[in-house]
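We begin with a single chain expressed as structure tokens, specifically the form predicted alone.
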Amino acid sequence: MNAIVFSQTGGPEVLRLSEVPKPEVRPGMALIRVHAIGVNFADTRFRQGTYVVKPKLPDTPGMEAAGVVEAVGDGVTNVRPGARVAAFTVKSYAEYCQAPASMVVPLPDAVSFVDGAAFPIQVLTAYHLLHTADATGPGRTVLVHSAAGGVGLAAVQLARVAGARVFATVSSDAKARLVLDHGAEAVVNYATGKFADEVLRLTEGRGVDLILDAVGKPTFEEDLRCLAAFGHLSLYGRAGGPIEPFDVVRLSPKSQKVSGFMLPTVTRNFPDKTRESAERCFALMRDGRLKLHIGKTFALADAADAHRYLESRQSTGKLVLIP
């Protein structure tokens, strides 16, 4: 089968289309014929060797895919061959991949494979940031950073569905219209102005209850400045670099909290919660209240170009590879 392989860490140019053996299904696993593959910022860090999980060279990137189950291993009872699925997996930049049966999510017939590949990591990250790591509902105010990306656009819509006021930041004026069209009340370009000033103005000095931040170092101090009393700053990425060490005593005057979030905490430990949240989000897609924005698709052979485009910060929504 064809797969993207890199034999050394580095820039996008290390990604090569190669012929590799088709995986043999193992106990507890589902073998999936891949129809679409989600591209994530974490994939670029995995390629660079800077992600929390290190590559075992030669290795293949990829953390999610959508396709059709071809076979299941011993002990698998909840997944059947022929089923349309989305999956949390590894080495998904390929024509076939394997996923633990507990990490496989049934894909409704009304959801395309492209949308299915865009769904697992970004939609469920947004959902669990709002509803597991926090409790978002009417009366709450939420600030979403990097709001034109896949997680950001999903979070804006899901927070609005929950009844919250939603503010957002983007890195360029060109992305602001897209985020407004997806339900944000106000959008700030954090590259050209201090977003905290605008958030404090919009909230009459109170600040926001929840901030979803995948940027890290460039936004952290301003986050704290516009976080309300008893507010929650959730860090789920560090695209702009890791934050500097800080004294938690600084949080005491307003009784604030800062937390970290990674979706695998949910998917690996709470499979029932994972499936339940997926079903809820698929229902919102069916009702038209949650729409996935596919920024661009690439052929599998062009994975390096997809990484270049993602790292250029010009992309919006989700990038998807097609084998």
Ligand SMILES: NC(=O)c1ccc[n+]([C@@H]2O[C@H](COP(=O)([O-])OP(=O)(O)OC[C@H]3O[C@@H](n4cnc5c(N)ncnc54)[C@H](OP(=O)(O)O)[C@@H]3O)[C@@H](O)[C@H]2O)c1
Contents of the next structure:
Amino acid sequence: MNAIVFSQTGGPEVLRLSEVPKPEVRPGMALIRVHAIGVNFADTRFRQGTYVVKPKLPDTPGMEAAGVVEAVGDGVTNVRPGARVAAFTVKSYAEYCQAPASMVVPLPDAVSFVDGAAFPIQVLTAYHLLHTADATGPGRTVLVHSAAGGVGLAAVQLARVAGARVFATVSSDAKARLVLDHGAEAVVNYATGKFADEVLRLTEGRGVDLILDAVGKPTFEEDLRCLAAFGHLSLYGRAGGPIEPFDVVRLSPKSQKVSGFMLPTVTRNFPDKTRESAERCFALMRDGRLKLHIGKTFALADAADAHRYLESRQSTGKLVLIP
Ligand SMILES: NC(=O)c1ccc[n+]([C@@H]2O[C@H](COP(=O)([O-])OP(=O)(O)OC[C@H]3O[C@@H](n4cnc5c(N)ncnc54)[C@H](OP(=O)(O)O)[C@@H]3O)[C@@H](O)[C@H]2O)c1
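Return the form predicted together with the ligand of this protein as a structure block, the form predicted alone having already been given.
Shown next: the complete complex, the earlier chain at its head.
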């Protein structure tokens, strides 16, 4: 089968289309004929060797896919061959991939393979940041950074659905328009100015209850400045670099909370919660209250171009590869 393989870590050019053996289905696993592959920012870090999970070279990137189950291994009872599914997996930049049966989510007929591939990581990260790591609901104010990206656009819409007031940041005016169209009340261009002053102005000096931050070092200090009393800053990525070590005593005067988040904490430990949240989000997609913005699709062979585009900060929404 065809797969993207890299034999050394580095820039997008290390990603090459190669012929590799089709995986043999193992006990507890589902073998999936891949129809669409979700590209995640973490894939670019994995390729560079700077992600928490290190590649075992030669390796294949990819953490999610949608397709049709071709075979299941011994002991699998929750999914059958022929089922349309989305899955949390590894090595998904390929024509076939394997996923643990507990990490496979049935895809409703109304959801395309492209939306299915766009869904697992970014939408469920946004959902669980808002509803598992926090208790987003009516009356809460939420600030979403890098809001035109995959997780960002999902978070803006899901926070609005929950009844929160949503503010957002992006790095260009074109992205700001897109985020406003997805339901943010106000969008600040954080490339051209400090966002905390604007957020404080928008909240009459109170600040926001929840900040979703996957940028890290460039935004952290400003975050603390515009976080409300008892506010919660959730750090779930570091696209702009890791934050400097800081003294938690600094959080005391306003009783603030800073937390970390990784989606696998939910998907690996709470499969029922994962499925339930997926079903809720599929229902919102059916209602039209959650729209997945597919920024661009690429052929699998052009995975390097997809990575270049994502790292350029020009991309919006989700990038998808088609094998
Ligand atoms: N913890 C978890 O479980 C989890 C799960 C999924 C994703 N994440 C994290 O969430 C973030 C978003 O992921 P995504 O896949 O949806 O990607 P994305 O948001 O579509 O793309 C990354 C965005 O990060 C922003 N950014 C800020 N500083 C950047 C820099 N120095 N270089 C490149 N981009 C920069 C850019 O938006 P602007 O140009 O508008 O700033 C860019 O569009 C990533 O940091 C990712 O690692 C974490």
